[in-house]
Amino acid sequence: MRKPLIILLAWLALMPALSLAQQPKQEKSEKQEIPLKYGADRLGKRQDPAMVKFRDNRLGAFIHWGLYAIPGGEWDGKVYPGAAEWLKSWAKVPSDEWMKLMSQWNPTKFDATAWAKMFKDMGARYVKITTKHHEGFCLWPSKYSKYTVAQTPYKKDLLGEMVKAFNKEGIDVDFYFSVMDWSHPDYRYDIKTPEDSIAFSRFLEFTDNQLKELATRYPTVKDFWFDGTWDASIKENGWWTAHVEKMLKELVPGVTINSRLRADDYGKRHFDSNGHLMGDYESGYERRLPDPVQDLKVTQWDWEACMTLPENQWGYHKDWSLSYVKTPIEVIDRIVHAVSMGGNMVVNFGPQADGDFRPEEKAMAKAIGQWMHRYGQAVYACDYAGLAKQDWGYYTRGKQGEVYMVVFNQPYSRHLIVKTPKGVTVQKATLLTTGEELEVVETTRNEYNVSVPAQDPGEPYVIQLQLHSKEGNKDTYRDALT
């Protein structure tokens, strides 16, 4: 009798287990919302004018310039191979000590017209400038703080003059701010004390101010990007990253705002207790795209990447051989790649404290320019397309359907992979810049060959594919699989 009432118990405490793993998925699946104040304010990807300018424009340029420029990652004779912005952190400068480098700020060689020209010249449709990093210098006369331009022997309003310049050119102009401010007393880590509190508070108004002073001082501003937002002390305050949102927002009448500036009411960053995104777009990737696989759910929103030419250099680093620097084609496979997926690139510059670029940044930005001017058709307004990415590069898709093939990898076969969904069929194949027909071969159902072109471009090309689905198939393009 023994083993029989062993085996009945058994089944017996399996019965909970059996009954919860035979209830309908929908039910296991549903969850539930927690309410939340400061979370998310919609769902899905907005969809008015500034939005969708945001999202044709694709390819940015970032600018990081502040005193960090003017030791270039050396102090005391030390040269320091990390982020050169964060010099004061890496060699343990105090504050009072590294604002004395206000009295060597004097860019001479600054011209805010070649500057714009530059990056108008490398096909940026935005850019993207510090208008105050970590350190607390100001690039503007802002009345709220003693570290400014205006303090310095330049004098002069560099962040107006960039505004100015750049919008002459047609480039729309956005704004990083750092909450995190070194050279306030009032800033905190974290909140351990009530005389924290007390404090913060202070810093917070402080940062109200300035961000008011910015956004009435120059109203064209399209974007705020917002960093030095992950200490506890922020998180700990997600109703005042509503807050701020919502009163840049009322200022700047159609102003996208990053994710990297919200907290929710549990200190959920980015993306909300319920999982959805706060923010007009996501802002996490920096120097790194999403996985091609894994996260390409990033189609149901907004984002956009950031990288740096050297490995992680964003301000001027006066040593570029302490790490790897990428080639234009490298730069140009990262562009795409994110528009591929539905996201915009930024390209970072460092400018000298002089006010110039090193010479490899404006090899950089004319390299691209001059890929851009023959190819971005495939770059700008583009997004996901829906074909099951190939090794030869990637797929973009235009306002129109139209598919384009952006080609890195020339295959020895000197055929072309393209696998479609189901009831759609290549049509035709053309090179872009000489409409040279490419030969189309259906080689088995839904799978084609599209020739390379007759002779090689010898850099990336772009070929545009006419596709057809046939009446009634609803399914052109398949869920994200690049």
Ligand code: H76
Given for the second form:
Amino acid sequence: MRKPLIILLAWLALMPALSLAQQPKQEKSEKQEIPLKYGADRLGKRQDPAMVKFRDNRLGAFIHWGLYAIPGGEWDGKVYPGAAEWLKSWAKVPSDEWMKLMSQWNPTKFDATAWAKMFKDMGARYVKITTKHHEGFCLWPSKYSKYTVAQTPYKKDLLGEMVKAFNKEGIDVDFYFSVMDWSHPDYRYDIKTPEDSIAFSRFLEFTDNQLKELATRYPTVKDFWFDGTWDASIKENGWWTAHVEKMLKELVPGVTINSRLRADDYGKRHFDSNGHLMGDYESGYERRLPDPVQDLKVTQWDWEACMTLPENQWGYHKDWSLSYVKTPIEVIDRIVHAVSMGGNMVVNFGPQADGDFRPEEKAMAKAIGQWMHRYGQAVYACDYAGLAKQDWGYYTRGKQGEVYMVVFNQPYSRHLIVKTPKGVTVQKATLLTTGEELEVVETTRNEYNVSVPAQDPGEPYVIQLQLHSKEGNKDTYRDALT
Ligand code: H76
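Follow the form predicted on its own with the form predicted in complex with the ligand, if you could.
Below is the whole assembly, all chains and molecules, this chain first.
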């Protein structure tokens, strides 16, 4: 009998080599880099405790809540099929008229404790909240705007209540913040005249003030997730995006910032002109995911994806029959898909104007939670495993180097194919939930058939693999001469 600890250590030691084997070649280092003042300020992943926590959380929930929840996609008797939080734009509603919705903002069913419990039960380790979406309405009583909860019949600080209740459940709170603000007269899409430039400077100062306000009023905030940063006006002011990142990091120790905020000296976004990630994690995978075979480059940096339940509805829309709505298994598949490639997944919820969630979202949170309760070990604090993707599902790797197979496609052959790199053997396979040992047959060198469980679990399930890497990684096995 070999000592399990030795096996684990050997496996861990092998990981860097393994990852390289599965990843595209690094860019050539002799490549000439152009000097940048506002490019990436770091190469590679952040490894401090706050970043490790962000990464280990893996599953988050998104809350899109604002005035758009009141009309729910309908304006003047017409239902618009586009994203409900963009209704103001679809129906071409002027801002002063849109803001009249504030007189109806009174979410009497809102219960921060109940929300916290729902997300806790779902297994979400963090929640991203829209502090202010494009419309400009603030969920906190900002002293820099007239369009806030304080000026509605509800009056109370909704953001503050959520932060308190979520933190009490041990859930990290991240702030979504849209830089583009449809309610502000000084916002500009483009800078065409000196007047535009002056107005936009005022707008950036206003934005700084709101961000400082958020960072100081809610010091437990863990992350700022910027949106609405794609316009020419912001791309031409890359210095400002670098300044915001720095400012927030000085105000909130450990805070993380998404790449979407950032533009460099040349207006290049997310990745600077030298190809280096700006901010702390890549945030471009929205309603889509990297290909598990073609896009392994993403395992080189931290990233976070986000998804909607219908095709593209973030805020509350009254008619979910207008597009396909994903099933819990499809959502769980995306969560595991992200983790298997070293990313996080944030699942979106669009609460109703009355402060309650639609039944479909409550059912979704519950179903995800039931699965996470049984199989979360293969998700939380897990990462890319360095093994070649197989058709049955996804591999993830835990902190101790243990490998999980998350099986989404149950095969008629009743065995699951596992391929290992040279020198790595499969020692044992067990069903995570019951500990049932599954038969492992080596079919050819570095290829195995792992038997499916005797009883079909009837849901996506997890097998834990014990792998062993031979010392020196030597293998004299002769491949076919062709
Ligand atoms: C476009 C756009 C916005 N970005 C998504 C995260 C939603 O907030 C959507 O309205």
